[in-house]
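Shown next as structure tokens: one chain only, the form predicted alone.
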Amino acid sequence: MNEYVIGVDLGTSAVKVSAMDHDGKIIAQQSYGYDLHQPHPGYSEQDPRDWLYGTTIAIDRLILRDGIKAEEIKGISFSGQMHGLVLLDADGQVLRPAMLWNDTRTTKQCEEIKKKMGDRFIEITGNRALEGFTLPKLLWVKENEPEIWARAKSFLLPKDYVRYVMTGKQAIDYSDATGTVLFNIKKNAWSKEICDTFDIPESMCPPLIRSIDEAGTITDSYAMFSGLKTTTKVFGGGGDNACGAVGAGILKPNMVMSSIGTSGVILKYEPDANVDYHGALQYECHAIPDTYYSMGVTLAAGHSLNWFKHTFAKGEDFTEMVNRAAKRPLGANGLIFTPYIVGERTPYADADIRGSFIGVDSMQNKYDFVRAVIEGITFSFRDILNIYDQHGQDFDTVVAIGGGAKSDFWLQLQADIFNKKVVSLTNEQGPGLGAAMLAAVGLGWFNSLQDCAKKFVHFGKEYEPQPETVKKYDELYKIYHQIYDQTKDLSHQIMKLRNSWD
């Protein structure tokens, strides 16, 4: 009889899942959207049922359509969009809709957090306060929904969930746990001092396990609804940057992880916790036991590029808009963007600065700004890749993934803004390929996640930085690093200005 793992992963749009055999062969994929809500600015909320009947159709149709015998899967694991925000009632009820970690309403709880602990925050849970974690999400809702905090009895992350839907159990991964900033990172363990500073009760953060621990099997009511057997392990899984991690096959040291999805996300392997990049990185369990991992975020990467397609270029091509952009000049005649249109994350940490374009010249056609876009993006990781060289860290490789990886010429620009060799992946799939890995490795048809990764992650070009395209980049870098500074204050009262008129 064939096995196979499911390797499930809940991204921000949809929900992918992958059907994989022993040797990380992909045998049957499924994927299933949902809707985001953003009733205010700076909301951004989902309704968890819908992660749960995404998933729940996706696997079906593996049953139903890929003729994958239920039988033959073995085990669930999880890939999920971080810091989301689950609350539960006593019954493991939903009380509200999710707040995503693109959520930036929590500004004044953030500026709470580092008003009553400061650097002490940080040297517990190795990150800054900011507004898409989770905790500054729960004081907002203990300050503005009252009658359901009082409700409030547990809370899980997004991937957390679903998993708990189909096992019956409550439990968190040590890698999305370190995103919810309640944690101890040198402890492992849930900071006792954090809870009891801002009155949370320690009984609401669920139960910890390893990414590649069983959480648990299908219950009797899960079979009914999804077609899948009792007697299919779910395992712990991971948050999606630490699956994508595992995924890209970022195992050691020397190589960083570029991946480009809705947020964008420049990665480091850390082999223990005692770096101190003093909350410029976010620094996160792994999904590899006993391991660490940092990594910078740009919150809107991938969302820049959608965003201008959808607004400018809404019936064209994406592959067309991409090439026809590769074929403007370099600097895209003069014109540079910065992709602050939520808000930004690393380096800034800033929710309320906004996207600008700078030099925008009536010889410029649209395809310059779909360039200039592409750049932007790519800029903003290297800054990321700074706060790297600032602090010592040396590596020499990058492996992209996700959006970035699916063109020769976002590759190419890649190796030439960061003056690193880059290198893609002939079986890119990103979160979804971790997720898979960790349910293996669980099963036991590994011993461990760098074992799986020599028969699921696969290698393919390479791309070197060409040192005249280096040296021009290097000089409009110059400029687009000034730029944040240059505008924050006018945007911060543009900002100001339209939220006294809502």
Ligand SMILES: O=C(CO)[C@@H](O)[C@H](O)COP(=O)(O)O
Contents of the next structure:
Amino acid sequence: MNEYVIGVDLGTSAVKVSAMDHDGKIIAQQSYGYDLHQPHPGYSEQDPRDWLYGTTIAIDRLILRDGIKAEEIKGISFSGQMHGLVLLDADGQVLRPAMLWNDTRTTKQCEEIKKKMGDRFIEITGNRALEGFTLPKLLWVKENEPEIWARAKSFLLPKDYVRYVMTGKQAIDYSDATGTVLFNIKKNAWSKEICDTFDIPESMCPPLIRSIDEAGTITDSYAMFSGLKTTTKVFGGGGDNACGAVGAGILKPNMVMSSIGTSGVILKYEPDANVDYHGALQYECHAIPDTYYSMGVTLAAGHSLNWFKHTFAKGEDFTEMVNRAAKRPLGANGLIFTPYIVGERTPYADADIRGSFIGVDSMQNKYDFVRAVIEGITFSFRDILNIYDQHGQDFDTVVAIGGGAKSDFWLQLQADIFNKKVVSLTNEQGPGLGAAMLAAVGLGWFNSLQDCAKKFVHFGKEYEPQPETVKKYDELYKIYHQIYDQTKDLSHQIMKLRNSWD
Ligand SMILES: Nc1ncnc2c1ncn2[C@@H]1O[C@H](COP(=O)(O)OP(=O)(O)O)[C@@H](O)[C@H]1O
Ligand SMILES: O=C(CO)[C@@H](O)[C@H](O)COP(=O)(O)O
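If the one shown is the form predicted alone, what is the structure of the form predicted in complex with the named molecule?
In what comes next, the whole complex appears, and the chain from above leads the way.
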């Protein structure tokens, strides 16, 4: 009988499921898209039931369309969009729409955390309190929706909610637990000090498991709902960036990952919890047991391109649109874009900054704008790389994953703007592949994720920086880098005005 593992990549735009065999060969893939609700500036919500139905439909399609037999599915694991708050009542029912990682309504709560705990907060969690994280969201609900807060008994993160419905057991893995900022990264446990300071009952925090641990098996009711078998084992899984790094083979400190999904990420493997970026970068537990990673996040990376396409080039295909942009001149005929369209996280933790196009000229066409968007997103990654430089952290290879890594042009652009070698994967499935690897190791198919990577991860084409282009982008980046400081006051004034009209 064939045996498969399924990696569920619960993204922001869609859930993607991949079935893989013992050799790491992708046998079948399905996906299902869902909506993002942005009812006010800074708000970003999804309905957890959409994740559940989307995941179930996508897995069903593996069975019904791709001919995978339910009994052949030995294990399932997850990669999940991070930080999102799913609030549950005593019966495990969802109390309100999930507030996502890119929801930035919690500036006031972040300031309160900073005021009450100062640097002690970074000492405990390895992170600053930023709007996207889970604790500020809990405090927002407590303050603004007291009737919902009174009924709240526990919280989960997005993938944990789907796993909970599948297994009937609530749990969270260490990589996603760090992203709540309620977690003591040095003690590997929920922080009583933080819970007490903000009057969050510790009992609300779910039990902790490792990413490769078995969380349970499929319940009778979910088996009936989905067609899966109750013998299928379900494993912890991890935050999407931890899983992306596993699937991209980032298992040593000399490599970093760049991920262009809805968000954008530069991530570095860290062997221990001791490098001190003093909150300038996020510091999280890895999905690889007892290791860590640091990262910086551009809130709207792929989201900026998606927004542009949706607003100005609706009917066009991504690949076609990007290929046309590639034919425009370097620097988009003098146009520079900053991707702060939902606020920013790294290096500017600023919920009220907004994006800009600088240098609009009547000779530019739509594809200059597309090119400027792509270049601007990539410059924002360079801002993150600068933080590593400032801390004396070096590396030689960037492994690129995410939807943005589908484009040859964008991969070469990363090499030229970063002035580093960029490597793609032969099968761009970063987080989903990482999730499947967690199930494969959990099932005992391999002794470790490192062993599994030897079979599952295959590097593809390499993109070397081109010295002449590197030089030109260096000059352009120096201008890009000034835009935040020179536009932030204007952005803040506009935001204040919008809020006063609301
Ligand atoms: N062919 C393509 N070329 C370049 N970028 C693309 C292409 N297709 C998708 N993208 C970008 O990738 C993003 C989606 O990436 P993905 O990793 O699937 O996101 P998520 O996991 O957040 O749902 C889109 O928003 C888009 O900007
Ligand atoms: O907030 C973060 C990381 O801290 C984001 O990276 C989210 O985890 C969303 O990821 P994508 O949907 O872009 O993959």
